[in-house]
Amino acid sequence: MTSSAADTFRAAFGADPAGFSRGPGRANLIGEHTDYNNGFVLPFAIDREIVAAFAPRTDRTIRLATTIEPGFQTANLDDLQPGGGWAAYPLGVVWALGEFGVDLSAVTGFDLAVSSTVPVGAGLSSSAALESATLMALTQLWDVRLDRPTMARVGQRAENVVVGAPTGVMDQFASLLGAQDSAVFLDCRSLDYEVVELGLDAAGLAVLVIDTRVNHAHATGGYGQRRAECEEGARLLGVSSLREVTGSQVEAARDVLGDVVYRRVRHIVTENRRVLDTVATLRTHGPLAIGELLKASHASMRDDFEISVPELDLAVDVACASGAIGARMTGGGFGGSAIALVPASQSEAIGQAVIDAFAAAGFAAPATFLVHPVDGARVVSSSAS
């Protein structure tokens, strides 16, 4: 990966790179949009990222180039327009730590190239890959001190504000926080976490991604609305986020928050329950024994949150049916991917049950491959290579 990154650098910007940097994406085992109604999500980083080639510049210019378009774009710190497209990523982490105390008047510019194997649209949130992977490569040329909870609201912040994508914190926690075969436990609320041993290694066990190409595109439509829902049921309830809520309240309302709201509210409520119940099954039984809470995550999501597609939705089915432990959509929804537990010696099987079903339904074919709980975003050296 940092030979693609470096031969982009050295296409774009004709020199060496004199670092890299590395940032994951991540897959949420579960807690599906409760993040951004203050709940709890179990997310893990996963071995496919995006990698910065870097080198630090002597004047106020920022370059930035990608694998995937010639040339590269060009912005400065002295009237830094973030705009549109992938760059507003990159750009929006350059705000947002302008906007954490960071004094953007004392740095200089830098150019920066990036390769990827996150599947854009996919739910593998190839955008905190993105955010990552550039606060990263900021950190060694800016010697930016934030400690990673701090980065992963910077990142959040650039997606909000710049990007205009109403996502919560999760990704980027996933991403700067991963650990090896094990998932970031985050209180959303408190921004509490802990990181809690999945155990996949040991049971034999792994996670497939069914990858459905159905694109999806957070900075509008569904997401924004399903936000909006929880927000009025929020209001309703008479309480500042969903997290207050319980599940008595919820069906004591069910009049008053209408039935699209009430279903929308369950849903994050009895989410919320899932990811504590997983999280306390993990410890004490292990990963064999969490696969009805992925089956009952993925139906509420299909059935109340309204967020699935059919593909989503035959591709969890055929997994169970073909052997998975436990299978759930994973991501903002209305697309993107499917994951699913499965034994390591059948993934393969399972995968193929899958693409065969798709044929059979008349879908395009899904694109299906392992990823492994990894390490978070850091810089992978300092010198070219």
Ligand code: GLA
Given for the second form:
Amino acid sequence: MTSSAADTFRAAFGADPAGFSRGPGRANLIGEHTDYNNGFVLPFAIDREIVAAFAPRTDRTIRLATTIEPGFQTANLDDLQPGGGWAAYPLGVVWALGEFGVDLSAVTGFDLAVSSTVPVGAGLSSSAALESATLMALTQLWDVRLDRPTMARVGQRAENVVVGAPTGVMDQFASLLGAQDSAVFLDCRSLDYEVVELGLDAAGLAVLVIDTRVNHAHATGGYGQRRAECEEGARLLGVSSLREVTGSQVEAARDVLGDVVYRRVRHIVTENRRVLDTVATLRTHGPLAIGELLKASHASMRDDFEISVPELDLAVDVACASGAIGARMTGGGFGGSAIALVPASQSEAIGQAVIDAFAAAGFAAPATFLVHPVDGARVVSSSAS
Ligand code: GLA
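Could you please show the structure of the form predicted in complex with ligand GLA, as a counterpart to the form predicted alone just displayed?
Let us now look at the entire complex, which starts with that chain.
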């Protein structure tokens, strides 16, 4: 993998890179749209990643290359001006580091080339992968010393302000703080987190991703609308965030909220509870026991939060009917991927059942593949891995 970033670097800049960093994508086990409501999430870093090859420069120029485009884009530390497209993510990270106290007037530019195995638009957070790979490169190049939770906030700030997507902090946390065979249990209010062992291998389980290939986009559309509906719910309930709300308060305020906002708020309140229940269940009974929670989460996203699409519902239904322990859409919704927790020995058969069902329904073929929970972003020393 690093070799493809290295080749791109050499082709674009005519020199060898000085170092490499990697940033994984993420899947969310449970806790959807709860992050920007100050709630709980339980994502994990996956073995689909972005690799960045990088080298310092002596001037103030930044050059950015990717395997998916010939040539490179140029910016300058004195005039970051990120336009649209993928370069807004690394340039956004540079800008956000300045907001978090890095003296951008005292650093030099850099060349950076990226390659990726995270499918774009699949709901597996290629954006956080790119942000965290860039952050790792810059911590090395500029000797930046920020703790990882702060780096996650840097990535989020870049995405919110420079890219213009009103997302929460979950994806960056997963990409930066993930750990082998584990998920990150994050309280998005305090940013306290714990690494929770999943024990998938020991239980004979695997995570099957079903990428519906229905494209989603967070900078526009439904994501921002859901966020606004949640803020409206908090306002009507007189609280600073939906984290402060209990199930009985929601029921009591049903008329005040109106049907749509009531159901949005109910999703957030019940989803927070499901995250806590999932963590407790993992600890007491292991991953074989969390299937019903995953299914209930999907039903809540489909019926109350209304962020699913027919392809995602079919993927979840067929996976569960074919032997999955549980399944749910993952990420922002309106397309993207579902995850199914499956007996490892049945993963191929379950994937095939979903592919067959998509064909029978007249949907475009989904991509199905396994993902494994891995360690978070890091600098790597050589191109040999
Ligand atoms: C996207 C956002 C996250 C989170 C999820 C939904 O992935 O980037 O911050 O809100 O959607 O849970």
